[in-house]
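Have a look below at one chain only, the form predicted alone, in structure tokens format.
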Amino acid sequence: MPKHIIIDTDPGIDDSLALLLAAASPEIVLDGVIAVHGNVSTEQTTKNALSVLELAGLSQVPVFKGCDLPLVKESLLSPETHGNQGLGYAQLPESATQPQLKHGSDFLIEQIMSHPGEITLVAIGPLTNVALAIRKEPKIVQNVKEVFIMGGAIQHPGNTTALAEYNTFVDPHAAHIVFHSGMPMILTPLDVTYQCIFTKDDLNRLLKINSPITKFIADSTRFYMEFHDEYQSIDGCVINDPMTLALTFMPEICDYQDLVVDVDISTGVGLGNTFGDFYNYEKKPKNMKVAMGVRPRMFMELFLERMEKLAQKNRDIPKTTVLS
């Protein structure tokens, strides 16, 4: 039985190929995709969900408009990271398609209520959409199957601060209210996601098929690429959002342990450092599941092996000459 999924997100390049990773990925039912602030506004997440989404195949998937701002906190945006646009180099048609009048907490509270035990919550953005929802209904966190969450650093340094991730560190209040609401939570920090380096090697093993879906992967990645080249000194690109997206079909890629896990809410350096006690010194219930290992070449091929399909499916055809 494939899983109803739905993805809360702000697309953002890695986003954008876990929505494409959702389209290949027959395991999962795609319900819903919510846009929510970070990597740039929520109305230019919003338009490259219904973009990306189009190019995927998947218009018929409702998009929904969610929050603008942190709960408390000032807004940041990446444009350094992932562009002025969110896509890097890509250009991508705006969409023909709408985005929902609902906004993104009720729909997702609306769905969960209606189907409980059914809908699992891939949450890949700052946590914004889904604190809010907890907030106007906090019997989701029953109801809802499982929720995974891409954010954190647990025993890796920051990417955004040198203790925060920037996800957390964007809505850090937000990833508070969830981390403690009860959800069944399975997280995948950056102690496994900078393993899976996308390089240079896999995107010229996809460029072999000629096809708008690789066409946008390198136009895409390319900016990524050298952002990580610049700021981190990594050869590639990071692509935390896919793997977190994969675990909710194929969750052998990573190992996890049960831990105690709290995100700093103080002013300070500390703001958005997600920790786990792992010796949970005040005797805590245990609150999510943490990826703590990871194969990164399963992650990989999958992910390679999935956009392949994808892209064969939508090549390029050439134009013939016919010859009188």
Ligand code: BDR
Given for the second form:
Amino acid sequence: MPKHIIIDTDPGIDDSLALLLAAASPEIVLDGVIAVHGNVSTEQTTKNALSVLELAGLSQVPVFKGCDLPLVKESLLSPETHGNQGLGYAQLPESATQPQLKHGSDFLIEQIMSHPGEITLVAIGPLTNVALAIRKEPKIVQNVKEVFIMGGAIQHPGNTTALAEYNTFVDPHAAHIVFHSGMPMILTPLDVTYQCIFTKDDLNRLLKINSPITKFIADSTRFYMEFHDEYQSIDGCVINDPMTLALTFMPEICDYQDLVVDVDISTGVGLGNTFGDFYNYEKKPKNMKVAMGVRPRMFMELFLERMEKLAQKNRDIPKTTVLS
Ligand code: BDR
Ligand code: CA
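Alt. form predicted in complex with the ligand, vs. the form predicted alone above:
Once more the chain from above appears, this time first in line as the rest of the complex follows.
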């Protein structure tokens, strides 16, 4: 039975790759996409989600706009990482489909409460919408099947401050609400995503297929690779978000540890820092499973094969001359 999935996202280059992976994965049914502020404004993440879904052949999937701002802090966009429009050098046509009128957090509540124990939530942006939904309807905590979260850096340096990962830094208060909610959570932190680099060789393999899908991947990741090179001296780019989605149907990509994980919401240099209580000093019950080990090639092969399949389905047909 395929898993019913809702993706909460801020596309974003790697978010877009996660949407493409969803389109290419028969193990899941995508019930809806909720846009959140983050890499670009919510206005733009909503547009990007619609355009990428259309590119992927998923324009029937409803898209909902979520929160424009973090719960407490000011917003922090990331044009240096994802470009001013969020998709690097890629330019997609505006989708013919409009976002739904309902707020994303209300859609999430409605879906979880009307399908108890069936909805898997994949949150790959700041956790604002999810925290708001918990505050509006706390019963979703017992009724969601599981929540996969891309966020945090447990024993790894931050990618936004020395200590904090982007999604938890942008809305640490939302992350705090979600982490302490009691939802069944699986965290994919930078500890594992930074071991999976999408390289130029990987891209060249995909570019053997001439398709709008491979063109999009090339144009978006070229920008992302330039960012990784300039800011982190990484040759290639880290595709955090599709890896998080992949764990919903191929958990064996990672090894997990049950941990007490918290996020710093004090106002010092550690704001947004996520930390695990490895020696159980606090004597608190573990609140999540954390991916701490990874088989990078297993994920990368899965990703590349799925992108190849999707691209094959959407090949550019060479123009033929019609003889009369
Ligand atoms: C996370 O931050 C964003 O820039 C990416 O889309 C990903 O979700 C990685 O820290
Ligand atoms: Ca993201």
